[in-house]
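Just one chain follows, in the form predicted on its own, and it is written as structure tokens.
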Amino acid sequence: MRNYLSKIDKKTSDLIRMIGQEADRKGISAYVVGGIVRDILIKEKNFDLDIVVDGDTALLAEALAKQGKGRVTLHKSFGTASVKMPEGWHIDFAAARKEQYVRPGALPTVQAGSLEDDLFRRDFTINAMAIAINPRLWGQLIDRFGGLKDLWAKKIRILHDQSFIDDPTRILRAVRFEQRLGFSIERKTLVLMKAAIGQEALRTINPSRYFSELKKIFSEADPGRYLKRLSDLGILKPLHSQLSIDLNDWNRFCRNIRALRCQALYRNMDFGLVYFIGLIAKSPMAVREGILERFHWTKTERESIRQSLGVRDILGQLSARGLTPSQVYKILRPMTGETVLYLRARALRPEICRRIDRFLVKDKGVKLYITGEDLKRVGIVAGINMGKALQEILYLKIDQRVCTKKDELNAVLSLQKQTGDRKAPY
């Protein structure tokens, strides 16, 4: 029988073999399942491992964490566990289960089931395969639904006719996999998907689940080409019925983001959020406000979106002739990182781009040598005046008008002389 784990890289093989051996010692059958199987077969790198077992998930996860020096998190009420390994691997363990949907769009009710039940509950055939990892069955493929055939044919196919009605987030996932892998949605699957969209199935799910899947699309390496597909299929309508998209503007924006994405300056940014901002930013105010009200946002996400809506005014301020670095700092410092990235992607004038880049590379990280204790020694008492003094000296340093600690102290004394009041120089 063919060993489907024979050609994976050594590090991945060693990790999976370690899990299989631990499972064997505990008398548990274990399988890698889902997306990792697909990626193993098409030789794609994936640092997320899903393991389905027919026994105690906590027992196996704790044993692996101990042997591999990982960190384990148990979710006993759900019968699941996860292990974070030092090399970056994230491993999820779950007992085989089956699902039932009490109504369209609802989260499923879960109960214990067989491996076949567990595979049948998945979204597409290419994600519904498993590979045995116990030593005696090492590398054996379990493919009950034709996933391997669809993988080689580059087809996205659902497992049953109710799939998109039960869980409409699969509509967004179908487009994500189609575009990411360069596959096509199988004919009948596409017919059922369009029917579900026509029945407004996406409106039956919690808005946060819809938005979570949309952000996954925008977090892909190159989400620019996804948008036309989403728009043509009507998948963006749940955002707002009056949302309109200028595809030429969107494509220009995406090209700019791709160019910035490879720069270290922007490595830790939430690109999914920035793409989303680019999607809605040029819509009428009523549309943007409606989207803001409809979905749940973190404080940072909401702040980034609201700041970015004023992009024209901000870019106008940044284009002023003779703007000093400290003036740029005052404009950009209150912005979130995602807002600054969005501004940079929207900036057309080279001078504005240079100013934003200098802020990120140099001025954002400028620190003073002097502290509040130094100011106390020259007579400035704690309070608002001390904060103002430190801020003014910081601006001077950003503009390179002071360099050393002595320069900073002399600048403080100069400010005092200008006011003639040692206690309150402002």
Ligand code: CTP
The other form holds:
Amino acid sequence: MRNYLSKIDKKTSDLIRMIGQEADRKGISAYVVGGIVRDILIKEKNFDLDIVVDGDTALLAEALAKQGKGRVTLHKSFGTASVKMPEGWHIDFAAARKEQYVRPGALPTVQAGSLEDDLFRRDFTINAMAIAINPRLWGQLIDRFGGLKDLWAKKIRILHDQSFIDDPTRILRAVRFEQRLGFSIERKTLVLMKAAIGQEALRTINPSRYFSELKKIFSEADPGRYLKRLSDLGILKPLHSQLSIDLNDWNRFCRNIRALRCQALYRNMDFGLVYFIGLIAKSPMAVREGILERFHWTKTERESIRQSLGVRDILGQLSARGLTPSQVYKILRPMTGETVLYLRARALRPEICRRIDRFLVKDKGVKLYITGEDLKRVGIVAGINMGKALQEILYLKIDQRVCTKKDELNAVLSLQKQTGDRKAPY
Ligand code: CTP
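Let's see the other form, the form predicted in complex with the ligand, since the form predicted on its own is already up.
Everything in the complex follows now, all chains and molecules, and the chain you saw is the first one.
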């Protein structure tokens, strides 16, 4: 019997082996299942490990966390457990289950089931395989629905005709895997998917589930190219019925984002959000506000979207002749990192790009040597005036008109002189 775990990298293999041995000690059968099996077979890195067991999930999770110095979380009401390992692995443990959809688009009711039931409740054949990890069955593939054949044929295929109606999030997932893996949606699956879209199946799910799948798409490594497919299939309609997409503009924007993504400067930014901003920022106000209202956005996400609406005006300000670095700082400092990234991707003139880059690389991080204590020592009282004085010196420093601590103190004193106020320069 072929061992499907023989070619995985040593770190992954050691971890899975540890789980399998631990399960064996506790008399539990354990399997890696779902997306991780697909990724093991096509040699893609994946730090999310789903384990299905026929025993006590908490017992196994706790034993693993103890052995691998991980942090365990028990979800008692679901009978599941997860472990976060120090090397970045996230491991979910669940007992095999069977699902039933009482109405289209609703969350399924769950009951205990066999491994086969657990695989049958899944979205696509390529995600419905398991690999045994107990030592005596180590590496054995369980493939009841032809997942391996579809994986090699690069096909996305549902397991039964009702699949997209039961769980319409699979419509978005099909596009995500198709585009990410370069696979094609199998003919009958595509027919059923289009039929489900035509019946507005996506409207039967809670908007938050639709939105969270869409967010996953935007968080892919290069989501720009997914949009045409989503738009052609009518999958973006639930976002807003009047959302229109200018594909030329979108492609231009995505090219710029791709180039920026390679730069260390932008490494920690939420690119998913920036793609979203790119999608909706040029829409009419009613469309944008509708999207902001209908879906759950965090405070920062809302702020970034609202700030980005003024892009033309802000780029206009940033293109002014003779703008000093501190003037650029004043424009960009109140913005979120994602708004700045969006502006950078929308900027056409090299001068504006240089100004934004300088702000991010250098000026955003400029700090003064002097503190409030130093100002108190020269007689400036605490409060708004002190804040303003420090701010003014910071601008001078950004423009390289002061450099050392002594320069900074002298600058405060000369500001005081200018205002003729011994207590504060303002
Ligand atoms: N799954 C499903 N139907 C869904 C969501 C998930 O059948 N609507 C199953 C699939 O077997 C999937 C697994 O749950 O492989 C894990 O889901 P998720 O982590 O969302 O997807 P992955 O396949 O692991 O994809 P990714 O690489 O994007 O994490």
